[in-house]
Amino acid sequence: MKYVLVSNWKANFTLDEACKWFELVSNFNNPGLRIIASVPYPYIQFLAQNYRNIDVFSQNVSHVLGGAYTGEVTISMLKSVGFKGSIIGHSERRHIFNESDDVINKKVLILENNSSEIILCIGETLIERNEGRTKDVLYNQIVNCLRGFVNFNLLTVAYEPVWAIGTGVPIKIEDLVDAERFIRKIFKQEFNVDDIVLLYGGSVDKEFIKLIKNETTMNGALIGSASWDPQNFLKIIHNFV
């Protein structure tokens, strides 16, 4: 089984802070665990060139290939600075920046067409959960965002229940097991994929990561604020391995 831990930096870190994080975390080297840092655009080239034990991802990519789109960062730009792949469809992109499944699908296909890796985020809001629509939401997000997609070797899926992100209250482990089974069932039934790489994201800490490893068959975690302190992230890593 592939094991993966992803640190999502969001809109944080100066370049100096980024380098200090990489210097500490890159000292950890275990061939059974892949560590990914999803960093702000300006740092990708420097970090990718100077640190080899950690794979550098972006946190987004444009849904257009180029042109008169002020502020957009395209796939060709990212490839030119050495990124490995991108997080797509994070709940903050969906709910703050109003990205639809159609826009996310365009980004997924652009990454696939450029042989770049994808971490596709899916997850329900608290309202959707309370209305009993979790499975409908997950099914629709997966099917709609992966319309026309075929190269599943490039894909990692991160299940991030929106109501658990940044709250300090992760999902109950029995609910996570149920969600994992359902997501894997979708990939088997809709895409004939048995071994999708599946991560959990949502208030992951050094204690909950042990439950993920011991109580589920998930491949790892997508971690936000708990990973920003490199010493704390190393504790999460050690508890996982």
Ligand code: PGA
Contents of the next structure:
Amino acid sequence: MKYVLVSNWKANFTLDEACKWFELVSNFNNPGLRIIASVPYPYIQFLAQNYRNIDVFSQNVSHVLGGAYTGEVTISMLKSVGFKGSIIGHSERRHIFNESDDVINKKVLILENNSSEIILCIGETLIERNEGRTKDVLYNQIVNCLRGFVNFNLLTVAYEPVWAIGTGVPIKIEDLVDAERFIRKIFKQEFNVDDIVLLYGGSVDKEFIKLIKNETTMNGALIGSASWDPQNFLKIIHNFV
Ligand code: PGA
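Mind sharing the form predicted together with this ligand? What's above is the form predicted alone.
And the full complex, kicking off with our chain again.
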């Protein structure tokens, strides 16, 4: 079983703060738990070159390969500075920057074609949940975002209910158990994959991580705000190992 904790920095941290976070967190070294930091683009090269024990990911990648696209950051740029992979389809990208499943699918395939890892985020909104459409939404996001994808060794899936992100209120653990069972079933049924690496994200803190560990068979968590203070993130790490 693979165990993974991802810290998603979002649009936070100066370079100085980034280095302090890595100084502290990279002291943790346990081969049984992989730590990933998804950092802003400008810090990838420095962090990837200077620290061990933490894998450096981006939070996005362009859906184009290069050319006249002012402001885009492409896969070849990211590979040239030593990133390992990227979060794709985070709900903030979907809802604030209007990324569709089609665009997300393009990004997933670009990463796959470049042997880079993908953390694909999926999750329903509160309206979708209240209307009883959670399972349909998850199913559609999975099959649409993974159309044409074959190399499941490169893939991690993060189930992140949109209404739980940044709200301080994680999902009820029994609902997570249910969602986990459903998502694993889709991977078996649609792709014949038994062991997809599956994370939960949405207001994970040092208490909720214990429930994930003890009451589910999820592989870990994707953590935003509770991971930004490195001491707090270390507590989450210790509660998970
Ligand atoms: P949160 O963010 O832990 O602050 O809810 C999670 C995420 O954005 O993936």
